[in-house]
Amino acid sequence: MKSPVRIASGQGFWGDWLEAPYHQVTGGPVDYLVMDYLAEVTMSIMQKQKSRDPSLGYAKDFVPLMRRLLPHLVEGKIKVIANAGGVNPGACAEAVIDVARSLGLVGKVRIGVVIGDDLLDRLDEIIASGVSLENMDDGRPISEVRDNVQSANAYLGAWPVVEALRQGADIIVGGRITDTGITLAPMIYEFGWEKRQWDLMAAGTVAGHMIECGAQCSGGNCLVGWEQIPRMEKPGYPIIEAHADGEFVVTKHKDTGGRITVPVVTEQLVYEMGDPASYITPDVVADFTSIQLAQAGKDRVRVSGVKGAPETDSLKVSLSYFYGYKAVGTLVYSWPDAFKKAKRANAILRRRLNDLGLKFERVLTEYVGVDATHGRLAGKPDPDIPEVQLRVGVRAEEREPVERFSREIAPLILNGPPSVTGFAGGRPKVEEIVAYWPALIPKDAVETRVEVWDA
């Protein structure tokens, strides 16, 4: 049994800093590199890609990253766990195997694949079995949107990943594995934790929550003292030093930027938390009110005292469905009277849309620089405000009115108020709206399996 086990965060979302995983595996000793790629809307995007090309449907930039990292991973005996597989983890694994073979690493890398979270092909079967899949937020029946569902994925926990580790996998890819589960799994595997040790499950879950957003735990996107956080051009992404008793330390590699302190870690702790006494995951219900934080040296925060309660009998399912069309157009008006010009342009645009008889579900106007972020600022805007961005968005069930709206923005450059500047990009792009539908499903209705392949 290793002690401590060093689990490094290398990715907080699909699109995070490409250099972070490299720095994590080359900047000092780590045992695991964990990377979270998925958000709710991401699954729908990947499902569309797969429908057009059966070989796609995963985070494609994971593959060139593995080309860059695999020699270091093999040399350092570092394991990787990622949910980069999206809706096609098998294809993702095959692409990584091709990379390993091209690097001459045949026989040196085993790829684990976690399958079973994707429920799209089984959706009608599941509904027919009596699972309601009603909307968790408002109770609406799934029948309202069933014909427009584009993706349906259950949130899997740590145990399928643990099974892949037990079968000897070095690189593990899956679909909608929770961001906490990919960190909890190495602790279960390395320390031999058992399923009903709820405090230990909760400790590993809290560790996963703390590093799931990458550098947000080490100084990025941090409100407290953000101006004094050093060297954010090369932030040190967080690392968990985990111990068998459930205590762990949040730290980062030496000689990297950023800062790990109790205030910084606390900001991440309350991120997307919900009820602090009942943080529900597939593996455990963690009590965030029990967490004890203490500064344990420079860029080291010790976490202890975490309590947990038994897991629920359900898994959350994230469904996405088609919900019409949208477009957003912008124009920037400059001094003098920037705000007044933007308001006038908005009035002209709305009158033209009305005269055309276009039907929108919603038309939303924002004045960036005046009211877009915090609502209208107290009092009247500064009459000498140097520039205001007029931003108008529309949403409709049909595509035609949205397309017509996209053709009505640009004419305002010459036939509306003066001093438009910074306009670029042509007509607003008409986009399909992907809406989110959260639901619950009994755990025994989700069938997972693990396969481990040799390179």
Contents of the next structure:
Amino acid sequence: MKSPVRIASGQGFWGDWLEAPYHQVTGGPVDYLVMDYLAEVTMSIMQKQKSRDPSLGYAKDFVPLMRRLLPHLVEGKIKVIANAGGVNPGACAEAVIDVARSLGLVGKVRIGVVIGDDLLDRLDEIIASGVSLENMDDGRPISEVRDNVQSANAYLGAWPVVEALRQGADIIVGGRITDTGITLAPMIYEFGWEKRQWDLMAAGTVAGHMIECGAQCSGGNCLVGWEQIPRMEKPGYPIIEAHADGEFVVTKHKDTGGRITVPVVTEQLVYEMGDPASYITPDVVADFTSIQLAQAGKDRVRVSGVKGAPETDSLKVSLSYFYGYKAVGTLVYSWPDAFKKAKRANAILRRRLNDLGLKFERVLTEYVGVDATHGRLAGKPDPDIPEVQLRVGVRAEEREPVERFSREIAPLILNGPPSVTGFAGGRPKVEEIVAYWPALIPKDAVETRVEVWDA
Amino acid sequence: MRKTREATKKVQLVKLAHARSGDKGDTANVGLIALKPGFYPLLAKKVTAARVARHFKGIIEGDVERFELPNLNALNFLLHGALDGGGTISLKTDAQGKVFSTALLRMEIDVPRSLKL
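Having displayed the form predicted on its own, please output the structure of the form predicted in complex with its partner chain.
Following is the full complex, with the preceding chain placed first.
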């Protein structure tokens, strides 16, 4: 048994720093590279891509990244686990196989594919079988949005990934695998942990939560002592050194920037936290009030004491559905009286929208520089404030009023208050809103399948 | 003997804690972490759910829940109805509730005058 097992985080979201995974596999010893690619609405974008071209529908960036990394991965015997497969993990795996072959790595790489999270085609059958799919947050029935659903994916946990590892996969791609599951899976596999060892499941889950946002646990977006965090031009992304007893150390490669201390990692632990005593994943219910942290050297934090409770009998399902349209327009007003001018422009704009008879679900005005982030808590602005950005957003079920709004910003430049600038971006873009609908489904209604292919 | 009330001073939370926030649908969470372990009992006593709800009155639409993590010297707050529908629906600059953290740090609480910052 390998100990410790080193699990490196390479991407905190689709669009994260492209250099991070490269530094993780070349900057020192690691055994696994794990990468989270999926946000809730990413799946609906991918479903649309797939409906236009059946060979698409996954995180395309993953393929050139594998081209860059594969020689290093093979040489260092590093395995990769990523939910880059989106709504088409099979196509993603085939693309990776093509890359491996073109690099002359035939027979040297095995690709694992985790399938079964995508429920879109089974949705009517699932509803007919009595699963309500009511909105977990507000209890609304699925019938309200059924006709507008664009994607439906169950969150899968660590176990299908463990199965792929057991079948010898080196690169594992899946769809909606949880960001904690991709970190827990290699621990289960390497240490032979069993399903009912809930404290161990919880420890691996906490490790996953710790590194799921990449550098956000090693100094990125960190408030405590932010000015003194060194060398953020090359932040070390986090690495878990996992041990068989569930204890682990969070650290990073030498010769990297960033910082790993108890206060820094605590910020990440509380990120997107609900009830900390009951952090529910497909694998376990982890208790974050049991976590013990201790500094164990420079840029090393030891995590111990994690407790877990048995898994629930359901999985979370993430559905996305068409909601309506929105647009946001901005203009910048300068001193003197910058705030007054921006407020006057807003009043004029709203009067015009009203006179046009446009109906919106919501019109929101913010003044960037005055109240956009903290509202009234920010207090009154300096009367001499050098500039204020007027930011007005609208939202409606129909496209037409939003489209018309997008043509009402530019005229203010010549027919509204003076000293206005900052409109080089042109007319506001009308965006389709695809919203997120969380629901629950019994675990036994979701069947996962694992396939392992040779390159 | 009558108990004398200890002299106090007002201190902004930014001197006592750091914080990070994020989103879950239309709910923002704020994790408030004591800068020193000794500050945690003060935070736990003074920064109640009701106090935070007052702080954000007019800014959030729903109620406030509080959870304690004494092991991390931290409190976790859920601010419901904070994000104009949340995620992709929201028109707010801070659609994902990323800076409710620092908005909470603007709050002032009464602490003993003898407290060393």
